[in-house]
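Only one chain is included here, represented as structure tokens and corresponding to the form predicted on its own.
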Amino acid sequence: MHPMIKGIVWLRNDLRISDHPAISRALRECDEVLFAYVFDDRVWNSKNGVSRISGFRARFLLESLAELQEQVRDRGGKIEFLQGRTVDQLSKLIKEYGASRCYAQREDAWEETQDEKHLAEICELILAEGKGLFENHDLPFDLNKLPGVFSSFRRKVEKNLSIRPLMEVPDSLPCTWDECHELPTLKDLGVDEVSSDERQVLSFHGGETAGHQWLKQWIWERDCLKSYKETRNGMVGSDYSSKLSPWLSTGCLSAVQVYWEIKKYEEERVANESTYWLFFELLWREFFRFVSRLNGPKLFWRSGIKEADGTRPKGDPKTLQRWKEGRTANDFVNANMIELAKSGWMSNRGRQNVASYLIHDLGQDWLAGARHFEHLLLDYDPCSNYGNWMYLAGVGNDPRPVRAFNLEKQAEYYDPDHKFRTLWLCN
């Protein structure tokens, strides 16, 4: 008899248990396998004060974990849920197991891929694709030939597309590993609780379940992907867009979950500028997922990856909380920054909004915008968010040297009747 192969996966943004690739993997190669979650001290404890993850977030994350948790078990698994650095915490737990290797999603983001190169110091670190819809030996050019702007990167990588299957729920996730760390609370955390507001565009529930059940209504019941294209900029309400992103972001739905899901109602109901417009903004995101591979802390300096002129304004404290808190001379930017506040939600145009007018017209800290962000945002993505911030900030991958909004034409045009404004200003 061989000895038992023992292996740790290692949950990061890759809450679910369907179309895993990581774990396809470790059930291929080991015996038996154990699941891990580490809650880093860098996002979960307040540095000066500040908390790097607001109570929205932390909600669904951990709604989410629980749903998994529920998933593995009735699979015969087990997850082990630790608090403090994450490499730390994976090695102590890999030698305590037994195990002689682990298994991950790789990711994108400075401090994702530190923790991998330093993991893989310590034990055999075997990171399998999922984030996205592709991996660099799926690109047809070099990550260091990167286009610099997404509409070249665009073209190039529609040329022979090839997107791979979707893999299989695992019928059973054999470990014998006795659990000795329960899934903590928003107040083990350290986290306030939040109360939903009866404003807010979607009741959001973390897990791959509600993930499922709301790509399956908003595609197919509510049959909104067919005019996606006409109604993406709406503001106010459920159906304006797909909504899809917090758990996107979590990986309770795998982007290539989502292709596949498009590429279905294509072929059963309409193909059209809309179902193409959605898999169009798929394609941001992986954008901007190699720009911060290839860019690394960059990513996170104020002088962005176009290393621009360091005197960039830091910004004034007051100004930025104004912002912040939805009291500035502008209704339109109040009324999405209060929005956030209270839901952890707002639109695309209402994000590139307010992050222009913090810009080009406070002439603040575009990297305090981005925290900010960061904080409160249900789905934040780190390459999403601060790539984003760094094109309208004039150091990023946008083309132009600056890209203001002018909020007054676009508060008539997106908002006309002050529906929005109404809705969230009222009180």
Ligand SMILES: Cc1cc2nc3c(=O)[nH]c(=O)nc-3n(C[C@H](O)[C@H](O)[C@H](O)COP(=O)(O)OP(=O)(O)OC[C@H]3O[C@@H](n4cnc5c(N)ncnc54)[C@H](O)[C@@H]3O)c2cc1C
Contents of the next structure:
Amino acid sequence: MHPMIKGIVWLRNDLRISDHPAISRALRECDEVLFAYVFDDRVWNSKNGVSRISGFRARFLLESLAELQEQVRDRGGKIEFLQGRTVDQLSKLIKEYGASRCYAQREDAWEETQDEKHLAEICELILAEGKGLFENHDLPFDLNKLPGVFSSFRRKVEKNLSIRPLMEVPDSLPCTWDECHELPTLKDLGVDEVSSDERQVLSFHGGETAGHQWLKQWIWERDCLKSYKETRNGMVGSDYSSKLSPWLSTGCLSAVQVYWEIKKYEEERVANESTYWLFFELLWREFFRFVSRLNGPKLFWRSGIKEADGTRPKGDPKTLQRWKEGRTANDFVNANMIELAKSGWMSNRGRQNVASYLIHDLGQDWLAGARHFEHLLLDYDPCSNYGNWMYLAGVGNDPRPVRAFNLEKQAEYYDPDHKFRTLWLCN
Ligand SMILES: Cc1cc2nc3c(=O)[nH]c(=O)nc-3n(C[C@H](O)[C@H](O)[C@H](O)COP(=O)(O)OP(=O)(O)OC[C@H]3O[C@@H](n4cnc5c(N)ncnc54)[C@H](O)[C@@H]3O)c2cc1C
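Structure of the form predicted together with this ligand, given the form predicted on its own:
Every chain and every other molecule in the complex is listed next, the one we just looked at coming first.
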């Protein structure tokens, strides 16, 4: 008889039980597993007083964890909730539980990959994929040959595309550990409650069940996928785009699950430009993940991955504050910024415009804008957020040196009847 093998499954942005490569591998290789989630001080207890997470995302995250805890408990398992620095907390737990290894989903952004590196120095860390549609070994080029522009990336990866099949949901998650800390509340975490706004595009609820319900509803019941390409630049209501990003960012849904749902719809209902376009947008997410893997900390530098111009404007705090509060001279920008502040959401069209305005019209530092988004966005993801901001600031992957939008024209085109502006500027 071999000695009992215990493993820790370190939960990160993968808050689901289905289609989870790290869990599947841990269950194959261990006799029992304990799940662990760390509320890291860098996010929840930042020393410089700049909060990195608002009530919107914090609530969504706690809802997601509460559901996952139920799913794990139903299968005989446990989640240990810890607070502090990730690597310190996990290394303590590994010793106390007597685990011989730790399993986790591989992440792409700098801090997360640094945690992986440090944890691997302390224990056997087994990283599984699961965040994206495909991984390093699926790429038709070496990561260090990653095309600098999206269209070239897309053409290359689409050529020999093969997306992995979905993974099974585990039946049983045996665990003998019985000292689990309770899931903290918002109050325990020092985050203020936020109230909902009846104008918000959707009443987002964290967790795998809500994510799947919305995926089914938007694609099948509301039948929105068939016209997504025409509606995706909308700004009002639940249907213009998929609104899947909060569930994708927390990993309540995997990108692979979304991909196979698109395929099913194409087989059973219709395959057209719109159905392709949702996949196309998921490729942007992939692109920024690999950009982040390749460039590490540069995504968070003012000079970006171009390392072009380290002397970009630092900006003026009052101007920045007016932008954050939606008190600029531009009503289209203001309406978007108010929507963000009141709901944690902004459409892609809005994000493009307010970012362009901050950088190119107000001459402010793009990093300050990106950090504000990090704080407020319900769907914050380091690679997509900093990748898109860098792109618009001209220090990322845009082949054009300056991507400045004409705000008047954009507002006229995308909000011709002022419906969006009236909605958010009315009180
Ligand atoms: C300045 C700026 C900051 C952004 N910050 C984030 C962020 O923190 N988190 C985030 O998930 N997205 C971010 N995006 C990308 C995009 O705006 C959102 O993914 C999208 O608006 C989410 O809405 P949706 O799920 O309805 O998208 P849909 O239009 O339905 O697209 C489906 C999915 O494709 C992916 N996607 C779509 N557009 C992009 C894009 N430009 N870049 C990367 N992935 C994309 C998302 O996962 C999205 O859920 C940012 C864009 C800009 C311009």
